[in-house]
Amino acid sequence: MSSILELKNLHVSVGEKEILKGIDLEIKAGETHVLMGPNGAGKSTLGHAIMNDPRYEITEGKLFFEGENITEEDTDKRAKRGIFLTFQDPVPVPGISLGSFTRSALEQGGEKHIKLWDFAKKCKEVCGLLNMDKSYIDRDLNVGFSGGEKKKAEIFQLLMLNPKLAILDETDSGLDVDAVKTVSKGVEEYQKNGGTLLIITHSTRILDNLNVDKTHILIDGKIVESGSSCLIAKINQNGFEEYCKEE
């Protein structure tokens, strides 16, 4: 399998504070990687740095996507390449509906001639999969949405856009059991269709029905251990204490 994402000695700062301190990571096409760590370890920083959020400055190292150096590339160009990032707390976007936003993203990604009928059919299929009322398609994006509805809207976009790489940042955070099951079903569908995943989490509920290829433990801005999905069970049982002591 070819490499989708490769990070080499990535250092990232916010203001004067260094958050990530030399991250090396390679994700191949179709793989699912899980990044775990305690609060404040730098997990979300990594996701935002991959998307080139201007608040997060890469001070050293390089970032490659499908073999191309994109370290200096703008966020919109990364999105057009097929990199997708969810947020812990998606912001409301008044004046543009979920459907319009998603269709625009598809067109920006290269589907210039998507037919309205085909788009509507796909929307209906995805809404059915997520047990999501079709009326949400016409509502302003995230305006008045509950936490669970916001996360469903993000997974709706994930399935509609079918990006090459999806970075899920604490997607199950704050969700009740039923909402986690629904969101997990959508993520599982994306994975079955050959999607590549980087799942950032300190919980493991969303991972129950997913095949995980590699797990990484991030402590104080450094990946201190990588391994198979067995690491997830180890963390669930023992927490991160032993890794924090090593630091």
Contents of the next structure:
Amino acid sequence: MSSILELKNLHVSVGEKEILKGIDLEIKAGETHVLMGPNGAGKSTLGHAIMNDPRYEITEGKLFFEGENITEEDTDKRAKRGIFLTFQDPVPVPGISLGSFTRSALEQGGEKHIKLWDFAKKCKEVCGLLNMDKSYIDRDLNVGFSGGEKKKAEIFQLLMLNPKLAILDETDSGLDVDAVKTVSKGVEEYQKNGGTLLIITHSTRILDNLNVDKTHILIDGKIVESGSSCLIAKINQNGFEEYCKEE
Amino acid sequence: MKEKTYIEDIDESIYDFRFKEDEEDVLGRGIGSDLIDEISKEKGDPEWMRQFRQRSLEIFHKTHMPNWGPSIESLDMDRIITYIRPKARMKNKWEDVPEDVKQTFERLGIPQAERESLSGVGAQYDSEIVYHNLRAEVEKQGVVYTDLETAMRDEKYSEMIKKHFMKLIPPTDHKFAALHGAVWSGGSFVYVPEGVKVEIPLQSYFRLNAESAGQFEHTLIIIGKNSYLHFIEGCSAPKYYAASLHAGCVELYVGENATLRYSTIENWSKNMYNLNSKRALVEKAGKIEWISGSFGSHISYLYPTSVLNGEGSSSEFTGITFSGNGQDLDTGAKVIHNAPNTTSYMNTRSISKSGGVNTFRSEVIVKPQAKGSKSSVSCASLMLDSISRSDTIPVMDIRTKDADIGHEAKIGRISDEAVFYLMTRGLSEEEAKALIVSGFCENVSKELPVEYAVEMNNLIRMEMVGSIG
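Structure of the form predicted together with the partner chain, please, following the form predicted on its own?
Starting with the chain above, the whole complex follows.
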């Protein structure tokens, strides 16, 4: 299978502080990778650096998408290639509805003109899957959304845009049991459609129903262990303590 | 010199104005009573109007320049005089119209003939047909919609006009009101009789190109008891005058239990001093709704005022101001609660970028007799970068304890995080910022008729282009 995302010795800093200290990672098309680690290990930094968040600076190393070097590329170009990042706390944008925003994002992604009818139909399907009331579509993007609603709205966009690679940044944090199930159902759907996933999490609830190909443990800016989904069970049992001790 | 080309074909004798009175009054000293008479003669003013102009001129010379807002010292009055002269009107040259104005025409897809007209270049764009159809339609209901100069000479309306003209905004109000009184030219007159509800919005857009349309236009709207009118003035296409001063007047008289919605989107060329006065007088249970979009101009002073004169009358003001590089826009709204149980509501947005300055002034005056009145002011400002500026200056003068007054102001910057978030969904930086800005302005655009809302969004997009850098 061909490589979708490849990180080679990636070093990332915020200001003077180095957060990621040489990450090597390869994700192949259709695979699901899980990145786990304690708070402050640099998990979210990795997700955001892949999307070229201006707060982070890549000081060393390279980033490849489908074999092309995108280390210097702008965020929107990366999105247009098919990389999608969900936000832990997506920003409210007053005056723009979730629906019309999703539509303009779709148009950015190369779909020239989406028929209103087709779009509405797909919205309805996705809302059904995510137990979202259709009225969400007309609400201002993330404005007055509860934590759970925000996460659902992110998964809604994921399913609508159907990118090549989705990076889920702590999509399960702060959700109650039912909401986790719903979100997980949405991710499963994306996976079924052949999507490639990098799931960033420090808990494992969202993974219960998902096929995981690889798991990586990130401690203090370095991947200290990579393995199969068995690692998840191990973490669930023992936490990250043993890795931290090694440091 | 370019200035000379504007005036070369003008009768020399007009230049023989006298320098008179007031040594201090450097600005506008060149406007003499003979010039005003010239205008009166050209327009065929009735005698009362001729006298009114002369009186206004005297007031103009005696009144000092406003000294509390953005500086207007660099206003070139000599150039303005050139353009006040009747025969000099419409003498701009297409070559001299600034490039940015031409580009905006291009992007808005405005036909060349209309572009020239909007720029004050000779050719008149003939939109009379559209205008006639519209007028014929509303005439059936007894509505009068015509240009003010024609109406003034018509004996059916002359008394009504004389009774209302510059009574809400008297020439003594400020220096530019006085100038307006002296040199006003063109503008609309609308009269809606009692009980008549005008279904289609009347749009002065169609008439903008008439010879009379100009920088000192006067709009006079009188609507009777239980009537309804939506009047739309201006358009998003930039208006360019080499003389660089706009001092128009809008006077709105809203009858008992009547509703007037007055919408305007102004987009002045960036050399313009926009010193416009707008005022509404509202009778018992009447309502004035202002929707105001201010784009363009170098300096603006604009504070539409509602005088709530009858019990239970109300005003709603929805406004947006966008200032960019080299622009200092001083805008806001004013309400005078003059009767019991009156209500006012202000909701405004201002955006500044590339060093633009926005000042928002709100003034709410509640008189002692205005018991049981309510007022709510909410203004939000968005700065797109760290070199732009935004100020809010609220004034409240409440003379009764029995009033409910609220004020809310928010000033913020466009957040990098929001821009990044939108970019992760494939929008470019410019598109992301434009989207945030049009979302921010949504409260205004949703109040506008669809085609105007679309134009306003286009304008915002255009203003945003090149703002990244």
